[in-house]
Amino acid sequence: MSQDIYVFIEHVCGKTLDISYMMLAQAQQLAAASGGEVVAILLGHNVAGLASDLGADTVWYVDHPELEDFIWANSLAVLEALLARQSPRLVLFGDTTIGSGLASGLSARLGLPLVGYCRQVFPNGGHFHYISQICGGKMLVEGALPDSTALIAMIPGAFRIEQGKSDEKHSATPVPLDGLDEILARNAQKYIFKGYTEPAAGDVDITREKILVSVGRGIQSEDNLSLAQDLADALEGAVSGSRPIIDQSWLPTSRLVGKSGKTVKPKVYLALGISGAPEHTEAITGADAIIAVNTDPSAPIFNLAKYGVQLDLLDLLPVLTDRVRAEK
């Protein structure tokens, strides 16, 4: 077994997500430690340049039109196929619809041990260790990892995108894998790629917005989003939310921040009355400043943000904005 780290790169529409290069940092700091190598995983089809800015110390490509598009099964065997010829001491993937999903069926198909919501991970005597919430964030539990092959589903947090890339360009390998195309063909008989939707933007673009005020369940109602509101207003920033709000039809698609709805960046991200599940949180990762509003103290928002505060966002609100405006 080599001491290499592998980490899984995630690209939509031929740009890589910002996932995968948070995942090159930590791949990074564990290669130091291991003495291995980083080496990024790139599956797709005419998608060799965007090995050009990815932290590794090798690229290694599958180019075929089958990946195109991401069809799970497809990316599952080819991946199957590389890890079974391959034994690195860790895989990396990002703890998303895809990263999870790929690292969930092969541990079941190879036997390999998963760590799912992992946060970090670290040598210690030798060993890696790991540590993962679990409980929906609440708890965190600290073990050792075994010195055979392991998969890691991460959540973002710990890295900034800026520390996975690299100013060295660097070219994508070629690794041919022989039945790949028996494979593929054989998936392509049952999975068909329809197309690509994201939502409408609607009226206000909330990726390109430098204030956000984001709303969870703490908001209790419907009716109480005109404070958020005004409170955005007086900021010049734009209101947002998580899944329960948008899942209420309180605000519509477009405002919604998460894994299944946009990754935000803006210089201040104020989440009120949002506990934190990693869904939402692998979303606000490279937001400058993040404040947390939350009356449990035990929300995992308070492992992320720069600054928070134990208290109900209805009583703070009308103040908070009362006093912008006075600032103002």
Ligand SMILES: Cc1cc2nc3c(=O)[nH]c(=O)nc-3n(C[C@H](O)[C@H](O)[C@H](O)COP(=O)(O)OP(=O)(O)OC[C@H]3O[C@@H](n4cnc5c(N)ncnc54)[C@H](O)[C@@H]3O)c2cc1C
Given for the second form:
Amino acid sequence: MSQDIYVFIEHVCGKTLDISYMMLAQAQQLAAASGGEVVAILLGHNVAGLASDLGADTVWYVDHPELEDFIWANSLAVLEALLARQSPRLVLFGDTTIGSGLASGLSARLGLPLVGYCRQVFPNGGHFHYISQICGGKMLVEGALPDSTALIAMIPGAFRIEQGKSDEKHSATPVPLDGLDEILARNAQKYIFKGYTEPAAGDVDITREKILVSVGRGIQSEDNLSLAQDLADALEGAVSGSRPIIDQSWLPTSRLVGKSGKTVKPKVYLALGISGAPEHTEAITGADAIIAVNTDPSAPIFNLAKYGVQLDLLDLLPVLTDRVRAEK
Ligand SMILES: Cc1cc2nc3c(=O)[nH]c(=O)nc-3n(C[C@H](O)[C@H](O)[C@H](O)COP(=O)(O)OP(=O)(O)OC[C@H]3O[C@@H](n4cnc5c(N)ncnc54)[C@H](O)[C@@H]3O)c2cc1C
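Next, report the structure of the form predicted in complex with this ligand; the form predicted on its own has already been given.
Everything in the complex follows now, all chains and molecules, and the chain you saw is the first one.
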């Protein structure tokens, strides 16, 4: 087994996803402790250029027309073949729809241990320890990883995107894999990629808004949404929401922030009565500042927020809106 730390690079429509840079930043820290290298694993077709800004010592690239669009079974087959001949110390995935699916598939196929919802991995007395967020983010557990190859699915938050980027302009190293054509040809009979479906654009594109007033279950009733809308109007921003709000049709799907909705990067993300479940927070780490308002001081959103206040949002909203209007 080598001491290398592998990172699976996620990309969609020719763009590397932010989570991959965060994983690379974590991998750099771990490789410095293990004495190994950071190896980025890039799968796709005609995307070798994506290697250039990855903060890795080496970028292994598997190119095949069948890898042009993400099909779980294809990526899984390639990773399985790679790990059958290499035994790194750790393989890092984003705990995203793509990454968690691949990590769990590999764990089942190869019998490798997997830590999901992982917030951090760190060296401790010659071993690696992990901190994982369980029960929707309400509890943290710490444990020691085995000294054999392990798989990690990480949620964002501990590292910034820039930390995983490099100015060195890496080139991709092609990795030939025996039998790849046959495996992918077999899969092509079972899986057909039909196209990407973007969430409906709706009236407002929340991915472009500078200020988002985002409401969660803590808003309590549809009638109270007008309080959030008043503040958004005063701040010249838009209202977005967590899954329970959209599931109850209090806001349209186009306003959903999270794993099943949109990833947002506003200057200010005001999280009102949002607990901070991983499926929500993975989509807000690109915000310049997250401000959390929650009655529960142990709500996980406070771990990610730049500013936080333990307060009833229904008391705060009218007062805050008046203050903003007065300032203007
Ligand atoms: C496959 C999958 C995909 C998912 N995709 C998404 C997604 O895209 N987006 C998403 O958001 N979720 C998603 N979820 C759901 C996610 O796991 C959480 O259940 C959801 O984010 C919780 O929403 P919430 O924070 O609004 O509600 P809760 O977790 O119920 O939190 C409500 C919070 O409000 C606080 N509160 C209550 N009253 C007040 C008050 N008066 N003032 C201030 N604070 C108050 C509470 O303390 C609590 O922290 C997904 C789940 C799965 C399994």
